[in-house]
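Encoded as structure tokens, the following chain is the form predicted alone, with no partner shown.
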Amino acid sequence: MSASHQLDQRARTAFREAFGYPAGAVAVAPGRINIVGEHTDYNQGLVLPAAIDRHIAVGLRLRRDAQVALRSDRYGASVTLQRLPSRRQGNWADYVLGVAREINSRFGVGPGFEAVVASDVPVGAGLSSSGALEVALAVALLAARGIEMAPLAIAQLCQTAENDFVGARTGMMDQFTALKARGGNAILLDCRSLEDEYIPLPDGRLAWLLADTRVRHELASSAYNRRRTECEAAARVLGLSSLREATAADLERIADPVERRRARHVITENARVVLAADALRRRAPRGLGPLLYASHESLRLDFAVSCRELDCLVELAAGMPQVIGARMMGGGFGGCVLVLLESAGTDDVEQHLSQGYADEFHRSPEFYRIRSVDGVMPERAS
């Protein structure tokens, strides 16, 4: 069995643990990778996800009354409302809640429910464990309350829940690809027009390696949401609505000298993602490597969001032979480093960031070997 179906069964066994009896439906979404665009969907920019094959699922059924009541294999304690609040809870339970109340704001007020979480995705590393959560709500809830939504306007949906509930500023990269991803390609997705187009990734000589620092930094939420409004700033200087209409000329212009960081690495990073799918359309995927190591380097310098732990792992991987190209993935300050390399080379390569990072940190990183996976699976009534 796929995870994706191991993971539907372990949400509907679960729920049927927890509430005694079925769940009416049950969707289950991935989380990603982003290859390359770090920070840009919120600019209006370039990015090149894809999903992988990590899960969660969520086991769903309507009430007679207004309660909510959830679960999860992942998260922490059990929550239960006797309505849905018009406030943040301050845990796991907003991205459900957020996007429920988001629901009822565009088709009236429904029913509570009960919902079960089932999650193979480790939370914090990066890998969008709140966007696969939101999409997997969504479609669930959706499904068990008959309104039929297309793709892109859930992911729509579920980004405002993450904006306006939880409080995030995160664009809809994560929600996009957890419903629209194909198994065997990344998609580059214009964030500004919403275009995208399916890129092929590299066949199985080479190979997609995750190493988590298992580092979860406090300030990176805070930090997350201040680089976006010092990027928001850059781009009123320049009088643009958003730094995708920026060039490096417009840089100049750019008094603070913070804020002109941060430009150079949005303008400089929608520049790699065109050349990544460039290179991944060639079949060359060799040449992701040297935008795998800049896009690391303007992240760590331009935009200062990587710590020494992501920092190290990079210097480690880039000394290896069988390396093609690794970086800093995700909102920074902790996570994973996503390393292209040579599948003979992943047990070699593991050892020598393993051993490396323990002589620094002394703890080991944890390594995810991931493949590329379809996006959301059809929510399935009992």
Given for the second form:
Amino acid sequence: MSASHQLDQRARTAFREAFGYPAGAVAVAPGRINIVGEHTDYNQGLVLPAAIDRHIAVGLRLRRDAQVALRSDRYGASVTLQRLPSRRQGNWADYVLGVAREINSRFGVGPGFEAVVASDVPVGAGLSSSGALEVALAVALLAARGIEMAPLAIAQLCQTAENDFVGARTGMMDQFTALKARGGNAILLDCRSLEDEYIPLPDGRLAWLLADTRVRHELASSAYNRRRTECEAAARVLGLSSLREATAADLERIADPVERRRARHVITENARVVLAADALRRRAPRGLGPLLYASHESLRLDFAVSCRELDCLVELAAGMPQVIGARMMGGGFGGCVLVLLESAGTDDVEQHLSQGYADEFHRSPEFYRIRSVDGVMPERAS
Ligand code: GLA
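Mind sharing the form predicted together with ligand GLA? What's above is the form predicted alone.
The complete assembly is shown below, putting the previous chain first.
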């Protein structure tokens, strides 16, 4: 049974147990890795993500009244509300409530609903559990209400919910990937033109390994929003609508040293995405190695979103002959390091990382050996 099918079954069973009757609609959305292109999406830049075999499933049924009842096998307490609130609650339910409110505001107020969330995406690890939750909820609720929507429009709706209701000013990479990814491929997404292209991933001789620091920083979301503000300020100084338009020659015109470093990260990171996509297209995946390391350095020094634990895992990985490249992944301040390596060396690399990390931090990282999968609504090659 495929990973997504298993989660689908779990959500159906959990729904029946919680509410005593079957779910009306079920949707399953994957988490993601991002090969390179970090903190570029909200700067109208380029990203190169792929969906992975870790999923969130939502089972849902519309009610006759306005009540909203939510259960989860992964997130904390159950939530029951007499109607959709207009303010955030400060817990996991906000992703669900925010998406439901966006759907109501575009298509008219619908009835309340019961929903169960089943998940095997680790939370706070940088694998986009929140994006997957939003997308699964949106697809299930739209299906239950009989509304058809194109994947790009669903991704935008979810992003608006996260920005406006949850208050995290994220880009659209995660939601877009959860919807449109295709197994065996990364998606090169241009967040300015919204054009996307499937790019084949390396064959089975190479593998992607995630090493989770198991560090979760409480301040991550406020620091994330601050980075976005700094990038916007840098673009404004240059008289540009976003840093996508900026070039290395512009940097000296940014007087504030922090803003200048943030801009330099975005400019160089966009260039690395172009090179990485090119290496993959040419079937020369070893060319990704230097790009991954350079991305990590840029995130560490210019964007300042790494932490000691992430740096330690990248350094340990770089010392192994089986490793092609490694970098911190996702928003930062904890979470996972992404490692590209020779498949045959996976056991050795895990052992080396475990040992070195435990020596330094007296705890073990967690490893996820991941495969690429389809998103909820992949485009098929015609
Ligand atoms: C989070 C956000 C994305 C993106 C990454 C950093 O995952 O949800 O939109 O900004 O961080 O690249």
